[in-house]
Structure formats: C-alpha cells, structure tokens
Amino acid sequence: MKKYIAFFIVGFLFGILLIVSEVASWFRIYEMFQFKSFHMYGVIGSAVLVGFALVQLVKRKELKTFDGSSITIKPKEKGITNYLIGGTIFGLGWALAGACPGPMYALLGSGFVSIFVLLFGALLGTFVYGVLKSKLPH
C-alpha cells in the first residue's frame, strides 16, 4: 500500500509540474506544431537527453531496483515502418486534440471537463489497437 501512495504522490507532483511549466497548455502545443516557439521542443529535447543519460547509467553501472532485482532493458526491434506509422498517428492525434496522453490526466485534475472526450478517444484508440495488433506490422 505504501508503494501506491508513493506512486500517487509522484504522479500528483508530476501533474502539477506539467501544468505549471505549461507543457499541458493547448496554446503551447499549438505553437509547437506551427514552429512558432521553442518551449515545447526544449522540454521534449531535455526529456530525451535525460532519458538517454539515465538509460546509459543503468546499463553501464548495472543498477538494481529498490528490491535488489536486476534492471533489464530489452533492445528495440529493428525497422522503420512501424515507428513512422505509429509516430505519425500519435503526432496527428496530439496535434488535433491539443493534448498528449500524459498531460490529459493533469488537465482533468485542473478542472478541464472537456478532456473526458479526449480520454474516451484515447481509450477507444487503445482498444482498437488491441483488436488490430496481430494484423499490424510489428
């Protein structure tokens, strides 16, 4: 139970960070897709660099989880088609909706009730993917 409370607190703080930094702002996302502002590119680029550095640290130092088990990172599948198609669909959805899946929950917590429409669409899209997964190029 303690673990779930810790996850909730981290998620809550992350949601506050998303709102305060304006990463969940529709206007910031709109500016990004029109190439009018560096704000979102800076945030995304920083996240990629930090993620890359942490993955390298985990691999090189052979770090362990809190319970002492090894951390294994599976290599990505080779190929470009699945990443191009998936990235394009994700980007189109992001541009049309004005919200990425992570900040949707922060927007809901901020009182934007219309986000329920996007959450329904995201869940429907996830369900459709699950149904079609065996027929898609993986």
Given for the second form:
Amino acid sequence: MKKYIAFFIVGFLFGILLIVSEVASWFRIYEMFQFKSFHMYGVIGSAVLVGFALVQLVKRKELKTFDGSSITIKPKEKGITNYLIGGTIFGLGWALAGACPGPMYALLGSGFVSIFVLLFGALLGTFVYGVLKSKLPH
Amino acid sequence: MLNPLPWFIAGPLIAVIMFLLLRLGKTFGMSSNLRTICTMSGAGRFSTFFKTNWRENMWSLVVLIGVVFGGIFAFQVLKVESPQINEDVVNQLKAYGFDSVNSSYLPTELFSLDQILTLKGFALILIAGFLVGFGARYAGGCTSGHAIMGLSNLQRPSLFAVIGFFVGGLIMVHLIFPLIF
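Since the one above is the form predicted alone, can you give the form predicted together with its partner chain too?
Below is the entire complex, every chain and molecule, led by the chain shown above.
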C-alpha cells in the first residue's frame, strides 16, 4: 500500500508539472514544430541532460531502490524499422493532438470533453497495433 | 499564476520524476498504460499481444491516476492561465482561424464541445488519438519512455524513435495542416 501511495504522488507531481510547464498545451507543440520558441526544446533537452546525469549516478554509485534491491534499466530491443516508422506515426498524432500520452491523462482535468475522445482513439490505436503486429515490418 | 514554469525548472523536475521511478524499481513510460487498459478490457481475445498479466502493471495505472489528479489539481486549484506563445505563431494560427490562441489552454477550434459534435471535428480528434496510440506501441514507447528515459540511458533505438517523432510532427504541421485547416 505504501508503495502505491508513492506511485500516486509521483504521478500527481508529474501531472501538475505537465500542465504548469505548458508542455501539455497544443499551442506549445505547434510552436515547437514551427521552431519559434525554445521552451519545448529547453524542457526536453534539460530533462535529458539531467536524466543522463541521474542515470549515470544510479549506475556508478550502484544506487539501490528504496526497498534495497538493485536497479536495472532494461535496454530497448534492437531494431530500426519499427522505431522510425512507429515514431513517425506517433509524431503525426503528437502534432495533431498537441499531446502525447502523459499530457493526455493530465488534460482530463482541463474540462475539455474531447480529451475522452482523444484517449479512446489512443486505446483504439493501441488495440489495432496489437492485432496487426505480426503483419507489420519491425 | 504558476505557468509557464520555466523550462530550466520543468525539464530537470521531469528528470527527477524519472529518477524517483527508478528508485521505486520501475522505468519511466506513460504509453504502456494504454496496452494495460486494452488487456483489462479483454483485448487478449483478439491478440496474444494483450495476453499479459495486467496486475503486474498495477503500479503504472496508479501513476496514471496520479497524473489525472495532478491535472485536475493544476486546472481547478492552481488555475493555470492560457499559454502566451510566439507572436509570429499567433498571427499564423489566427490566419488558420484559430482565434483562441493566447486565450485558452487548448484551441477551442479543435477541442470545444461544438467541434467534437461535428463529423470533421470528431474524426480529427479520434484520428489524432489513434496515431498516438498506434505509433507509440509500434515504436515501443512515447515521449517519456524514449525521449526522456531512453535518451538519458543513451539507447540508440530511442534516438531512432525520437527522430521519427519529429519527422512525423513536422510533416503534420507543415504539410498536412495546410490541407485540413
């Protein structure tokens, strides 16, 4: 139970962060793809830089989880095709929706009912991928 | 009143979220919840891709619920204001008929109830969601799993995925938007 409270709090803080940093705003995503503002690049770039430093810290200091087990980060499966094609399809949706999955959940609180349709679409897309998976190039 | 949180605060804090999840024994990734919800809804009858034990991903659903409540808190309690974006982009969007720019968090021209009740409005939002869900699973992750977690861990596949994210986004905004708006 204690662990679930921790997961909830982490999610709660992340949700606030996505909204107040405006990375969940369609307008910010549009502005990013027009290369007219540094904001989004700054958020993602500094998250990666600090993230890299923290991952290095975990690996070099052999940091443990809070309950004392070792931390392993599973490497991504090798490949190119599925990452490039899947990534491009995702990008088309990201720009049209102005939101990726994390922000979609956070936007449920915005009062825009359309976000439910957006999430339903995302579930449908996930489902269709699962059904077609064996027929797609990977 | 809090927004926009400057990028040099928001970015590092997102990295801290990822770090906290690592210390909780998990990796950062938001889109896998969509698969879990499909599994819970019985999608395993249609594809073995969904024949997983969703209880193992319970922690991730709890994170998701936290994100939902965080969003509610931000909008209802912190009263976020409308993003103020670059002036050139404002003019460009106004030319497209997006008059809600700088006065709404999301464009009402796409997300308002009136729009979603039109065929075009409904189709655009549904297709947008579909592409995000399909693409994220095809690429094995989304912005959190690849752009943040994967790149932080110097994963080459994540770099390919992120290149794809931007190629797709640029195609949508520069080539497809002029056709649909």
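Just so we're on the same page, rigid core means the largest C-alpha set that superposes within 1.5 Å between forms. Treat the numbers as computed from the prediction; the structure is a model and nothing was measured. Residue numbers count along the first chain shown, from 1.
> So with the core overlaid, does the Cα of F112 end up 2 Å or more away between the two forms?
After core superposition, the C-alpha of F112 moves 2 Å or more between the two forms.
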